[in-house]
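One chain is shown next in structure tokens, namely the form predicted alone.
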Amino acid sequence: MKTWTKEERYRVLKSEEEIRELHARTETSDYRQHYHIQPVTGLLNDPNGFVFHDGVWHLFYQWCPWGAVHGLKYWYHTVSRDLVTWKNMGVCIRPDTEYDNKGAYSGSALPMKDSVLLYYTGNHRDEDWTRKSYTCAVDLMDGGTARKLPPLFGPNPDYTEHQRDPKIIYRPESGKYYLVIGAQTRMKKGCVMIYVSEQPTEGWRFAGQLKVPGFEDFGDMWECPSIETISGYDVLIFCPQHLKLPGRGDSVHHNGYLLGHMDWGTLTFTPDNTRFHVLDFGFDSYAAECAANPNDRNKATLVAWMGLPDASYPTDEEDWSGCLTLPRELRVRDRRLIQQPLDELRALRGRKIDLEYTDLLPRVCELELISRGGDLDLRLFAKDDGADGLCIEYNDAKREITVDRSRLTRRFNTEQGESRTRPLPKGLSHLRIFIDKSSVEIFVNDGDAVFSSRVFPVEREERIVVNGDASVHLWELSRAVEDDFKVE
């Protein structure tokens, strides 16, 4: 495995010709996805600036072009009209000013009349490598021109250097704009800073720290915070770092939410209870980004990085890493967020496969299983004798579903735990599973729970085994994401 120097990781990309050969090698990988957003080269991590504007969905991602390494970050731009088929547009934000000299970090977007405003963290480093975080903005005009604006404000001296990931929120009842920013107090506690203005690009002032009763000591940094209104509930979504949660192995980075009520006057989010809900029960999900639904403000669409900080993946050896989850529609049901695959995904269905005649599992497919009750043992990517593979087991007596990837040949991030269990108080009735070349997303009981995980099957891990009383439907899926090499 390559050891990267600081100079290599933070090298400025001056021309697409510098990475053309790397892209050519990358696209030959057997693990390149067919309907998930993935990097043209190098590393992808957080989704950014997810927004609907003038009939088009815009979605950006953090991109380090040189390899599977966190270094100098750019915003790479993709677009879609249906949230299913995506087109590469190239780099949108480059770290090319004093304020973002070591990276254009994560942020959000606000649709305007003739443009989209992008808000991001400018990661500045002094010569002694001291970090200063600037909250910056870009005006992405409908013609495609991206114009950087003067920084909105600099680092807040009352907090540590960890201040990032601005989420823009407009409150029409007050006519005010808010920026919600992940931060760390001087006592090394995770928190959220809030800034306010009457204008989207000027006049910003510090309003205060978000108060979240019962969560004053919950991890040492909160990344990617957002406050959404869904089905009449306020939802605080964030990523607490450096704490362990039951059932999550030794993982210390989590993506989850609180349901409750947001009082913008007092900057207080009051949770309904003291339970932090995990957004995704799989092994690989972080940095969720939400976009408002243009037709129903009580809904939202979520996409996340199918990966984790401080983790490694088998494609690191091929000099690329990362992909995004499928976009999911968010609702609240039984006082929990549910995530459902979009109806538009059905358009990708191709040939239907009859499992009475074959047990070969396509590498790009959708599986729908309807349980008639009782225990279930479903194995994906099993060996020729039906053993091993990605094991999905439902225990009816315990009312629990477990996903275990320890029996795949290519094991990775084992210290994070290789088994995840989710209680199902109402039992198991339905699974909808999306399989791409190197990922599996499992939607349980119409969105009651989701397991998103990277998997890297090898030769002869190609069987499907179903033990239990269930009907199973399987379709091949078409390609939906262009893998075109576009940088400029």
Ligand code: FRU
Second form
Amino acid sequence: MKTWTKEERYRVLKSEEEIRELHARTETSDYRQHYHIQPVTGLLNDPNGFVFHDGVWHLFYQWCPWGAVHGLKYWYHTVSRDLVTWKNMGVCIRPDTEYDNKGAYSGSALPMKDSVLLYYTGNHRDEDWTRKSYTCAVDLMDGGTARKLPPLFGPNPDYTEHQRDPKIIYRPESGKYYLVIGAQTRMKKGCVMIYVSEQPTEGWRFAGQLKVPGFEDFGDMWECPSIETISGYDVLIFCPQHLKLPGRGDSVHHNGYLLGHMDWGTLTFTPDNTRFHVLDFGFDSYAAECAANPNDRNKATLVAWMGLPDASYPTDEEDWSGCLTLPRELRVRDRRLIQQPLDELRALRGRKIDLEYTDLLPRVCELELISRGGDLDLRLFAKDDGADGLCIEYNDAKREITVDRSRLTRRFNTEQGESRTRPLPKGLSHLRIFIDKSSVEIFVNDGDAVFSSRVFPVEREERIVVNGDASVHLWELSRAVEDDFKVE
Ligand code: FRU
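Hand over the structure of the form predicted in complex with this ligand; the form predicted alone is what we had up.
Starting with the chain above, the whole complex follows.
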């Protein structure tokens, strides 16, 4: 495995010529995705600034150009009209000022009349590597040219150096703008700082720390927090770090949410109960970001990084890493968040495969399974004799579903646990599974649970096995992201 010096990781990208060859090599990888957003070169992590403006969806990602390493971060810009086909637009925010000299870190977007405002964390480091976080803004004029504004405010001295990931929220009832920022208290507890202003680009002041009764000691840093209002509920979404949760192996990075009520007057989020719900039951999901649905206030659209901090992936050897999940429609049902694939994705369906005649699994496909009851044993990427593969099992007596990736040839991040189980008290009725070149997203019972995972099947892992009383439909899917090289 390559070891990186600090100079290599934090090298500034001066021209796209410097990575043209790296891109050409990346493109030849067998694991390049066909309909998931992935980095042009190097590493992708969090989705940022997801917003609909003037007929166009904008979605950015945290990008380190040089290889599969967390180094100097840029905001890379992609756009779509339908949330299915995506176009590369090039770099949008460069870490080129004193305030963001070691990275333009994660943040969010606010649609304005003629422009989009982007809010991000300027990750500044002094010569002695002391970190200082600045909350910065960019005006994306006509959805295109980016103009940096003077930083909105600097680090808050009452918290540790871990302060980042501003989420902008406008509250029409008070006419106020809020920035919700992930932070760590001096006692090393994860929390959320809230800033307020009457104007989106000036007048910002610290309003206080978000009170979340019952969650005062829940991980040591909360990354990527956000407060969404969906179907009349307030939802606090965040990534508590360095915390172990039952059923999640040794993993210490989670992305989840609390359902409850947000009082912007007292800055208190009162959860409905003491349950922290995991957003995604798979192995690879983090830093989810939501965009408001322009047509329906009861819904939002969520996208996440299909990866985890401090984890390595098989494509690291090929010098690239990471992709985003599919955008999902988010609603509240039975006091839970429901995530469903967007209807628009049906447009990608191509040839229908009849499993009566073949057990070869196309490498890029969608599978729909309707269960008639009882146990299910579904294996994707099984070997020629039908053994092994990615095992998806439903046990009807226990009423639980398990996804196990320990029987694939390429195993990775094994210490995070190789199997994940989720109870299904009402049984299993329906699965929709989206398979791309190196990922599988499993939507259970119309969005009741989602499992998102990276998988890296090798040559002879290409069969599908279905044991159980179910009807299965399978479609090839066509390409929706271009592997075109656009940086500047
Ligand atoms: C989460 C995170 C954020 C930070 C960004 C840096 O994955 O660590 O807190 O802004 O990634 O790339």
